[in-house]
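In the block that follows, a single chain appears as C-alpha cells, in the form predicted alone.
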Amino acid sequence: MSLPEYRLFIGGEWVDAVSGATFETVDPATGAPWARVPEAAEADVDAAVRAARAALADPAWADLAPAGRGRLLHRLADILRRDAEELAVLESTDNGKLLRETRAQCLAIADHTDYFAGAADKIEGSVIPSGKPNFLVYTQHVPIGVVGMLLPWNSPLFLTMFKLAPALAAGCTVVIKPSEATPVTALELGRRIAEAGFPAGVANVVTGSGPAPGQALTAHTCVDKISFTGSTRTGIAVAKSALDHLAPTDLELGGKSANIVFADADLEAAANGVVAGIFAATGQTCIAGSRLVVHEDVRKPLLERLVARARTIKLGDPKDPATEMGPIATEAQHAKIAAMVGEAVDGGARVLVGAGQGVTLPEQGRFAAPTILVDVAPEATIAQEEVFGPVLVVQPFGDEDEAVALANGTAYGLAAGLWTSDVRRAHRVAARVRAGTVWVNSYRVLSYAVPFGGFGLSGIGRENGFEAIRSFTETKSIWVELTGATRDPFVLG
C-alpha cells in the first residue's frame, strides 16, 4: 500500500524539498512507516525565510489591523475545531498520544487560538511622564518580525499553537520546523492557515529528518526570533546558534518535577495526581511528576497505591478507548529509557513495579512499563535528570524544610505539586519551591490564559497568556517634542 505524501509549505505554496528527497515517517504503536514527508535542507530553510521575511513588509500583513489578525486567527479556530477529530488521530498516529489525550488538545487548541485572536488588538503601549515637560513620550509594541519555532515530539501541534497563534497575534511571520519524529499535523496545519486566509509566507512549514533544517533555522540572519521546546541539551545550542546574530530565544526545556506529599494530604487524591503527572502521556512530558517527594509516616500507604495502580494501567493501542498508556514515540527514546533504569538498578535502586515485575508489555510496538524505583540516592542521575517515560523516583522526607529542599534539588524548575490539608502549609511551601508552575492538590493543569515556563535549566521565557504576545514584540519609544523650541545641538537634552 503507497503511504500518503507530503509537500512543504513556502510562500503559501506546496513545493517538494530542492533536492526532491523524502522520508518516512513512523507509527509508534506498529513500528510501521505510515507516511512520507519532504527531507528540506538549507536551500529550504532559506526559502522559507525568505517568504517570511517578504510576508512581513507585504502590506496585506504589514498593513493589516490588529483586529483583522484575530479575525484571521478566529478563523483558524473554527477550522481547528472543526477538523480536531481528524487531526487527533494523525497526532496519534505519529507519536503514540492517547487518542482521547489527542482529541482533547485538540479541541483545547481551538479554544487557545480563539484567546489570542481576542487579543491581538489589545497590545497596548503607554504614555511616560519623562520629567520634560515638552516632550510627550510614548511606547508601542511592535512586531519582532521573523520568528523560527523549532517543535519536540511529545504534543507536536499542541506546542505549535503555544507558539504561534501569539506570534501570529502581534503581526509577526512564522518558519515551523516539526520533530523528525511527528511531522505531519505541522504541514496539515499548514493547509488550514492557508485555509483561513492568512497572506502568503507569513505562515510556512519545512520538515527533516536530521539537525541540518534545525541548525540552518536558528543560524539564519534574517530570523529574528526563535522559540524552542525540547531537550535543555539542544536548547543550549539553540539559543548560542541564535546568539551568533543577536536573535533572542524562548526555550521551554526539560525537568525533573517533584510531587510533594504530606502527611495530611488525601492519599486518594495524591495518588492521582501523582499517576497523572508520571504515567499520563507515558511519562513523556516536560512537566511529568516524575520524583515523588513524600513525607515518611505515609511513603508505604501511598507506595501501596500507586504500585497497585500502576500493576493495572493497560498498556496498548493509543486509539484503543480502553488504552491508558501508548508507546514511545521514538526507537532512541525508548533506548534511553531502558538504559537509564538500568543504570540506577546497577547503582542500588529497587524495582517497585515494572517490567517482568507486574506488568507485562505488549509484544508489538514500542512499549516501556509504568516503573517505580525506591533506595534511590538523592545524587543519583535518575534523581537529577529528565527521563522523559513513565519512571517514578520515590524520595522520602521527615520535615517540610527537608521537603523543599528535596524539592530544589536538581538544576531544573518546570513544575512541582503540593499535596496537604493545611491552607497555611500550600502557601508557605508553594513560595518556597523554585518552579515556574506549582499546582496545589492537583497536578498537571494548562490554560491559554496563565503563562507557563521554567526556572534553570528548565528554560527562559513564559509561553501561554498575555506575556507571550509580548515575548514576540519589540517596545519602541517615541518621543515628541511640543513646544518648538530649539537646543544646545552638543548637550544631551
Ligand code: TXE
Second form
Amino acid sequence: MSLPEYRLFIGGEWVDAVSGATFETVDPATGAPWARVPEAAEADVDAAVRAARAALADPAWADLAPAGRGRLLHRLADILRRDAEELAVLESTDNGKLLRETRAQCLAIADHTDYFAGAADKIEGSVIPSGKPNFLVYTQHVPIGVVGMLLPWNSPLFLTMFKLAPALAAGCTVVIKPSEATPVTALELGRRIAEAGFPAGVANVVTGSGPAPGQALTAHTCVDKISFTGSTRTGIAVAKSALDHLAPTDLELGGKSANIVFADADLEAAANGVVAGIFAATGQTCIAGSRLVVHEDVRKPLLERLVARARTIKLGDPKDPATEMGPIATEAQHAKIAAMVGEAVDGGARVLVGAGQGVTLPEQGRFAAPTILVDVAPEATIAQEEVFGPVLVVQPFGDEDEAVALANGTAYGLAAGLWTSDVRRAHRVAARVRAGTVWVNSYRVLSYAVPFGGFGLSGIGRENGFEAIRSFTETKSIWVELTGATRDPFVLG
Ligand code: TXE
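Moving on from the form predicted alone, please list the structure of the form predicted together with this ligand.
Below: every chain and molecule of the assembly, starting with the one above.
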C-alpha cells in the first residue's frame, strides 16, 4: 500500500525537497510507517528563510493593520476548530498520544489562536516622561522579524501553537521545523494557514531528519529569533549557534518536577494529581511530575493508592477510548527509559511497580510500564535527570524545609505541585519553590493566557500570555524634538 505523501510548504507553494529525498514517519502504536515526508536539507531551509524574509517586507503582510492580522488568526482558529477531529487523529497516529488527549489539544489550539488573534491589535507602546522637556518620546513594539521555530515530538501541534500564534499576532514571519518523529501535523497546519489567507511566505514548514535542518535554521543569518522546545542538551547547542549571529533564543526545555504532598493533604486528590503528573501522556511531557516528594506520615497510604492505580492503568491502542497510556513515541526514547530504569535498579533503587512487577505490557508496539521507584538517593541520575517516560521517583521528607530542599534539589525548574489543606503553607511553599509554574492542589493544567516556562536548565523565556507576544517584538524608542532649538553638537543631550 502506498503511503500518503507530503511536500514542504515554502513561500505559499507545496514543493519537494531540492534533493528529491523523502523519509517515512512511523506510527508508534504499530511500528509501521504511515506517511512519507520530504527530507529537507540546507538548501530547502535557506529557501524557506528567504521566503519568510521576503514576506516580512511584502506590503500584503507588512502593511496589514494589526486588526487584519487578528482577523486572519481568527479565521485560522475557526479552521482548526472545524478540523480538530481530523488533526487529532493524525497527531495520535504520528506520535502515539491518546486520541482523547490530542482531541482536547486540537480544540485548545483553536482557543489559543483566538486569544492571540484578539491580542494582535493591543500591542501598545507607551509615552515616556524622558526628563528632556523639549522632546516627546514614545515606544513601539515592532515585529522582531523572521522567527525559526524548532519543535519536539511529544505535543507537536499544541507546542507549535504556543509559538506560532503570538509570533503571527506580533507581525513576524516564521519557519517551522517539526521533529523528524512527528512531521505530519505541521504540514497539515501549513495547509490550514494557506486556507486562512495568510500571505505567501508568512509561515513556512520544512521537515527533515537528524540535526542538519535544525542546524541550518539556527545558523541562518537571516533568522532574527529562535524559539525552541526540546531537550536541554539540544537547546544549549541551538542557543550557541543562534548567538553566532546574535539571534535571541527562547528555550522551553525539560524538567524534573516535584509533586510535594504534605501530611494534611487530601490523599485521594493528591494520588490523582500524581498519576496525572507522571503517567498521563505516558510521562512524555516536559511538565511531568517525575518526583513524588512526600511526608513520611502519609508515604505508606499514598503509595498504596498509587501502586494500586498504576497496576490498573490500561495500556494499549491510543485511539481506543478506554486506553489510559499509549506507546512511547520513538525507538530512542523507548531505549532511554529502559536504560535509565535499569541503571537506577543497578544503583539500589527498588521497583514498587513496573514491567513484570504488576504490569503486563501489550505484545505489539513500543510500550513502557508505569513505574514507581523507591530507595533512590537524591543525587542519583534517576532523581536528577529527565526520563521523559512514566517513571516516578519517591523522595520522603520530614519537615517543610526538607521538602523545599528536595523539590529545589535539581538543576531544573519547570513546574511543581503542592498538596496541602493549609492555605498559609500553600502560599509559603509556593514562594520558596524554584519553578516557573506551581500548582496548588492540582497538576498539569495550562492556559493560553498564563505565562509558561522554566528556571535553570528548564529554559529561557516564557510562552503564553501577553509576555509571549512581547518576546516576538523589538522595542523601538522614538524621540521627537518639539521646539526647533539647536543644541551643542559636541555634547550628549
Ligand atoms: O529532542 P531534541 P529529541 C527531551 C527528552 C528526550 C530528549 C531527546 O528527555 O528524551 O529530549 O528527544 C531538533 N540544532 N525532550 O531528540 O534533540 C530536532 O530535529 C537544531 C524534552 O527528540 O531536543 C527537533 O525538531 N535543531 C522536550 C528538536 O530539535 C536540532 C520534548 C528537538 O529535538 C538539533 C522533547 C540541532 N543540533 C524531548 N538537534 C520537552 N521539554 O518538552 C535536534 N534538533
